[in-house]
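Next comes just one chain, in structure tokens: the form predicted alone.
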Amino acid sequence: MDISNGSVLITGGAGGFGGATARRLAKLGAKVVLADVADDRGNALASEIGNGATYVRTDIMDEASIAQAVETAVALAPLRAAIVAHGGPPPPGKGGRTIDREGNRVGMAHFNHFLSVFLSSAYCVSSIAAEAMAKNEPLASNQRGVIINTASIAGFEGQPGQVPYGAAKGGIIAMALNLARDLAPMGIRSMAIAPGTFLTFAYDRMGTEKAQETFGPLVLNPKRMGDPDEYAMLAQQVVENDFLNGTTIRVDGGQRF
């Protein structure tokens, strides 16, 4: 799909995955809207990218805020791609294994928080973006747009203590094909990317060297954490390749938990 005369919405656009993807899609000529809450990083990235890139402060837990971000993108150019790559606020209460060593269970507030941040918000972005894309004039390829959600290998085989996160990401994996079926009559594709362990801003507190020492050996080959641009390469291919639809692609260096 040619997005050179379109806009792209990226939630989590100031983050590792989002920022790397924004840089790549802007080089294809798209006007990128960075939807995030990291104001300084988002504004700096929009200035760096140029080509009409815009930062919009967006609360992914608020439907009206998401709708405003979509409206911003549509005002720039027809919305052709939406990439859902956001994280969210920290969860309430203690996480860990479903039943801990003291016999206490993980509470529903903690579980529901992960569903809200990683699944419900992703559906909200996807549905509002699809509503806007459906109004586009189709391209010569008969395509109106594409939606890319971010799953995780935890949605396939999570570790102990990852029930809430794994359930949310498993929902993203299930949603990819179902969305594709729903949106096919409108010429809108749906895909998901399932990353393994990537060196994003989430590891800033740990530090790059410590993170690589801890998590790099878990990767089959190469023995390092993923670079966000390797996610972005795949996202770009999904945008450009109209025959990628309705599935989840792992990008994890062969890592298995």
Ligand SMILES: NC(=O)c1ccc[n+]([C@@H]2O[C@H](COP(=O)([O-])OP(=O)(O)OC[C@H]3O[C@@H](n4cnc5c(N)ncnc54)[C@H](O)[C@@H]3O)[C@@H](O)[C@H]2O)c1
Second form
Amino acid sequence: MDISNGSVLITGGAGGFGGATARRLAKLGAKVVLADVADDRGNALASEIGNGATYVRTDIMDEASIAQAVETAVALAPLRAAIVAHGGPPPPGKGGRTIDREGNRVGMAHFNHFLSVFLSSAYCVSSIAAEAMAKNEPLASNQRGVIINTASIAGFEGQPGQVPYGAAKGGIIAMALNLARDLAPMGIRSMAIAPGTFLTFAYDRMGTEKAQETFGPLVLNPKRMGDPDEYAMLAQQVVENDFLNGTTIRVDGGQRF
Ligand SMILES: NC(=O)c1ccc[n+]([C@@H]2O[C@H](COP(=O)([O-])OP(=O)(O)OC[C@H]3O[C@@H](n4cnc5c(N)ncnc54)[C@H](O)[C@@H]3O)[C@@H](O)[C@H]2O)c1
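Output the form predicted together with this ligand next; the form predicted alone has already been displayed.
And the full complex, kicking off with our chain again.
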């Protein structure tokens, strides 16, 4: 799909995956809207990118805030792509294995938090973006837009202690085809990307060196963490290639547990 005259909404647009994808899609001519809560990083990135790139403070826990971000993108140009790549606030309560050593279970507030941050919010962004895209004039092959959600390899192979996160990301994987089927009559595609372990801002607290030492050796080949631009390359391909639809693509250096 040609997005050169369109806009692109990116949740987590100031983040690792979101920022790298914004840089690439802006180079294709699209006006990118960075929807995030990181005001300084978001504004700095929007100025760096130029070409009408806009940062809009958006809380993915709030439906009205998401709707506002979509409206911002639509006001710039027809919304052609929505990339869902946000993190979220820290969870309440204690996480870990479903039943811990003392025999206590992970509670509902903790579990539901992950579903809200990673799954309900993704449906919210996807559905509001699709509503806007459905009003677009179609491009070649009757295409109006594309939605990319970010899953995780944890949605296929959750590790001990990851039940809430794995369940949320498994939901993203399930939604990819379901959304594609629902939105096909409008010429809107839906895909998900399942990243392995990438060095993004999510690892800031651990530190780059420690993160590479810990996670790099777990990757089959190359023996390092992913670079966010390796996610963005795939996102760009999904946007440009109209025949990619209804599935989840892993980008993980062959990592399996
Ligand atoms: N980095 C990895 O190894 C990895 C692997 C698999 C999946 N993922 C997924 O990729 C997505 C993006 O993660 P990332 O690694 O780029 O992290 P990141 O920390 O670099 O970016 C996440 C962005 O989300 C923003 N954010 C936080 N709370 C928000 C809120 N309430 N509303 C809007 N934005 C908010 C942050 O400010 C940040 O800019 C997440 O869904 C994560 O689960 C990451």
